[in-house]
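Below, in structure tokens: the form predicted alone, a single chain.
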Amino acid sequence: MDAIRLDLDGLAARVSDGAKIALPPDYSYCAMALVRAIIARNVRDLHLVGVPALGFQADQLIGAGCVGTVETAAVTLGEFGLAPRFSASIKAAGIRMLDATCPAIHAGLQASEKGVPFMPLRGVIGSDVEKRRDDWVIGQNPFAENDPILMVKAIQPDFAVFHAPLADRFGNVWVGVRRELMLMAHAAKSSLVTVEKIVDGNLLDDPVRAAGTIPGLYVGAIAEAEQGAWPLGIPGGYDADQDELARYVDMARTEDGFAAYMAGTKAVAAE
């Protein structure tokens, strides 16, 4: 069966107020064009899950007022420093923050992937992060005495949202070595994916690409979007636009600057 193919606006229209969305870190495959389309729809109260960290995507969604909750191990713009709209929102108590760690995020998604209510984890017990998460539970290892273990509640996003280099007409999406995208797609109820190119063949029939391909049964809909990760890059495809990223960080230090940047980006996208 052929995949559901939409344009960017059609893909963004599937995201409703209050949706829980899993997003990859900036060094992975980020659907920046789709994020801008979601912002344009004025969606509200999103719950963002960083897998395991968040960056430019989250900062723009937060700055646009689309986000109610952030659950992640970190929010960072890497060499560009702090995420300005996230930082401002945290200081103003404008969003709910659920601090986590990289292993905890992965454990919660793995629980959902496996269809179980929680995943056991070590290394967090006694930390400030654990103390602030009332949805995590410390129990006893049933196979040993005096061995406490942390149980991380399953994380099931409504959507995994990401970009990829390639998909086929059946909705199979090639992500190569980006295993966090595999996990996101398996754990989420559905995936909304933009791709650089859609081909006619079946990627799962290709012995070279099959291992790095997410089967279409995990993908709700796809949209072709050339340069869809811009101004971020595609590892092995095209580089990030460093000048544009620096311009965003500079302008987004203030609300007015952020609004001006987003208005300008929207105008460029419409041309």
The other form holds:
Amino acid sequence: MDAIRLDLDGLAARVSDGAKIALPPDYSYCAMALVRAIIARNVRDLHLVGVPALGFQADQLIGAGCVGTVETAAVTLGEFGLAPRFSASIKAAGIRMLDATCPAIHAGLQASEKGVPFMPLRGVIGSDVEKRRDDWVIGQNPFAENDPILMVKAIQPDFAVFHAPLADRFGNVWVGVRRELMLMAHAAKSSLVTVEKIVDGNLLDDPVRAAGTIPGLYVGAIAEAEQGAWPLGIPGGYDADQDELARYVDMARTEDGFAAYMAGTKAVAAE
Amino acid sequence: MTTVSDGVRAEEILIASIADMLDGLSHIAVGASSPVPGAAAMLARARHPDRTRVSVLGSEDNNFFTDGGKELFDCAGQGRIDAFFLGGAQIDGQANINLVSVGDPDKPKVRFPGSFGSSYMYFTVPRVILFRLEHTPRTLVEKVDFISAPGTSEPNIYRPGGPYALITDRCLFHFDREKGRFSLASVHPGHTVEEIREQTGFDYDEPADVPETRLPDTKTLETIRGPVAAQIAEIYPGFAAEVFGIEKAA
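Swap state to the form predicted in complex with the partner chain from the form predicted alone:
Below is the entire complex, every chain and molecule, led by the chain shown above.
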């Protein structure tokens, strides 16, 4: 079956107000161009799920007012420090924050991947992370006496949103070792994927490549977007644009600076 | 961190001191943004190259995981990781750590990135070493404002892991899991026990004689400044340039 191929705007148009979208961390394959297209559409009240942490994508979506809820183990810009629009929004109580811990996000997604309602996880008990989550329950290990264990409710995003180096016309998407993207795609109802290049042939024909390929079954639509992770990089492809990221962090310290940055980026993208 | 004792930099004392606590372990994992613990893990590996594996998150040369972001945690849950490092915007006397916020978490005065994997790794990794370069009453507090991960748990909670030690720019504390308290183990050169007491916001045990933290021996210094410095430059070029004066290989 052939994949649905759209352009960036067409892909962004699938994300409606209130959608729950899973996003990878900055060191993975991030669909930054698609995030800008979502922002341009003025989508509201998104529920972001960081797998397991969020970075530039979330900061820009939050700054643009697109986000209602943030569910993640952390929001960080790595060596660039704290995420400025996220921090401002938290201090102003402008978003609902669901603090998590990395393996709890993975466990919640794994539950959805298997179609089960929850996943048990060791640790976490007694932390304020656990105490502040209504959707996590401390239960009993049914196979032992007096062994409390955390149960994390399944996380099913409406969309996994990410970038990748390659796809084929059947919507098979190659992610290599970036298998958190595989987990996201399995768990989400559907995936919206941008790729550097859509190739001829079938990526599943070569068993070496097939092992790192998400089958088109999980992929709702794809769009070709060269340099689609910019200004982030894609490991094994191109490096992050450090100057551009620094320019963002500097400008996003204020609301006006952030707006000016986003307007400028939109103008550049339109050329 | 530029104090020098007998030509040895403060960072080198910390690296050697941490590596001594990792000696002979099978698998040491290091999170992002941890150049000193990262270098210490590499020193421990250099001492036992046939026995010790090191996984550094965010490194291409020192990361052999192939199952995505979850594999480190799955590994820890199985007991395949022996040592890990955690920090904290605040750390208290019961070894509770706070990576989330200062003040009311719903309306925080300061918001930090978040708990990352701490709420889990603190329970599953046997030897968690807390590392904090700012040793002041602001960071080492009586009670944290938010518990990302608790230092101790009730006896019926499954917990093979937990805090082992806390190392700062001033001293090394050991943590007694039975008592749920820190004990001053050694004071780094140039610092005093009185100063530690003054700069620590929580109470802790102090033996009658507190030794000075040992300076690394010649062989250790050679290893740190040679292979370890070269390896750490791949991940933390800024740190390697500042501390060891070397640039990342092209």
